[in-house]
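First, one chain by itself: the form predicted on its own, in structure tokens.
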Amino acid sequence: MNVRVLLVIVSCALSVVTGLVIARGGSTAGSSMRQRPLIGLSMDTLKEERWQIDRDLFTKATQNAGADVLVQSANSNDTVQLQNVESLITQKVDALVIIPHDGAAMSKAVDLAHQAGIPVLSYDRLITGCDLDLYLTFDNVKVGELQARFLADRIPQDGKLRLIRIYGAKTDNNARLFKQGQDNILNPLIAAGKVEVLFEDWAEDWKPENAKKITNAAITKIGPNFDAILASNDGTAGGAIQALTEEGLAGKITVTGQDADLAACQRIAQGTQAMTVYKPIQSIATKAAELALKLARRKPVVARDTVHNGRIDVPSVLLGIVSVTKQSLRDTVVKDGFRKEIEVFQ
């Protein structure tokens, strides 16, 4: 049971500090039978590149810290992913990082993980409707707003942005949050008549396919008559392109996106895709193998904020973000190390 007090409790198996503290009561079989502990982390997929550095990088700096970790990948399938994470709990793992797919399905791996004793780190996504331990992410609502600020920044003085949206997948709340950022800048906007949404649609999974066969969609219904295309995140955007650039329309129109992909990147060298958003993976995956460390060796945890994911104030680490250019490649990702200059400015 979790015990919740609006102090430190430091006898407890489990402290975050938020204001709020969860405490979470007892140990995992596993944990006095080793020297190392070992962190489960079960990952929605690895099709996307993005994923393999969250992995990469996860996994050293919890090495180097002196823990162990089994990885599990579900490839975009809850039922697949619930079966990896009782297989992690089976292996008694001392703390659980999940990635989920769909965050409302994975309440379920949350309340078997409490009912193990084991404590779960929700990684940039959110899990849903359970008592989940801690959130670590980027500030998904201002991501939003980076993209939909940088579409407003132009509107033509006195004209108005013809827009088709692409939002990400139904499943991850992550892409509800960036829809929200969005809709705090383009409401008023559209309400001001000075933004049009001429199509709009969800991308299933988050998959370039499905983005393109919106794109698609949009240009059979309304034509090429439009300015941008709000994509989401970087595999939408790449999806968008291909489709604007089988009807000639590739670096006529500005695209949007976030992750800074190494494709992604090129594009905005090239002119084909306008932004992106960069989210340090580098200090996510670092922050999350800290995080995942504490929880696993029962130590206290700091976090500043709560996010509600529709049953508690979960506390939560939120990082911050970068919007970047054509004029910013090599002040922001390529200065980072995130990219090399020779790759993205090929």
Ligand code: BGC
Second form
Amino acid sequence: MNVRVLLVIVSCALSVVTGLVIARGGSTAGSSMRQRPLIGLSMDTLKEERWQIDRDLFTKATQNAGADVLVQSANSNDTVQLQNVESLITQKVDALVIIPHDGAAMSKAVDLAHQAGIPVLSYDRLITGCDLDLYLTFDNVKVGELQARFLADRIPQDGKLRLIRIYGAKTDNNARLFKQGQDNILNPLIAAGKVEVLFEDWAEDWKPENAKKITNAAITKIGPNFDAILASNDGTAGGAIQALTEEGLAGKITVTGQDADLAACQRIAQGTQAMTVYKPIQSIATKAAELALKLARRKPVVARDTVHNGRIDVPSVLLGIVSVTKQSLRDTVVKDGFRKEIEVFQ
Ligand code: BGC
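Return the form predicted in complex with the ligand of this protein as a structure block, the form predicted on its own having already been given.
Once more the chain from above appears, this time first in line as the rest of the complex follows.
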């Protein structure tokens, strides 16, 4: 009996005892001649600040753990992302980590990787409709719940909160999960007449300029009489706040966000944005490096959760998140070393 089989049996026994699930990689590693495993990282985009941090931390953690990394970014283009994955497969990576632009479109990439015997870890965003090996993300429904809970706590007494909602990219499964979390909190309040949604739209590709256009369109339609913008991330919050600034409304309207981007933390310190959700990128990047390396070495991975991707229950690891306001900036992002106090409060 070889070591791999033994490990699987030990882990399966563990799964019976604890109810955990096991994710396994494909067949043999891409190049058994290589001294260090090679991990391919295929990214949707590097335009937003967070993804640059993800790339840097993931690369560092993977290299420190004894593997090499090849990074490709697709500039929000599905055809390019598929070509990137094909190129990584040709370079015989031992495992693939994919941050999909379009979760459905990238199922083809997973199929191609599997045909080449390469296991795939879906990073932050889910790849749907395929036999994905492993999914690592934050609790995305909870992100939406934290954003909406923040607004629910600000409903005027004896009044209602008038709201504009800006969702993320329709192609991103996360955008739907954030909305689902927001709906969990808001729907009962809407039914009770405590919240009124005056305008809502999806920001294509999560672009700040699209969020700005949505806010402009909302103001054209409903005028300045609204209380809050439920922006689904900091990029779209930034676009919305630009539109508010042009109308002299910045600081008067409560705006949410997500990612603890530096610009967003600065806006929170200055008072033009009210909150963000901090998702520790250090945690996801380090964990991804550890898991990718296990997949590359064809070692079994124990994952506590599963997420259904339309085809299978994907073994999943879900990481925790934190709501951040002006009062808690220092105790959260600064204390965690994610942001420097001097930069945030410059
Ligand atoms: C991520 C967010 C990010 C958004 C836009 C989502 O899938 O979870 O952190 O702000 O994509 O890139």
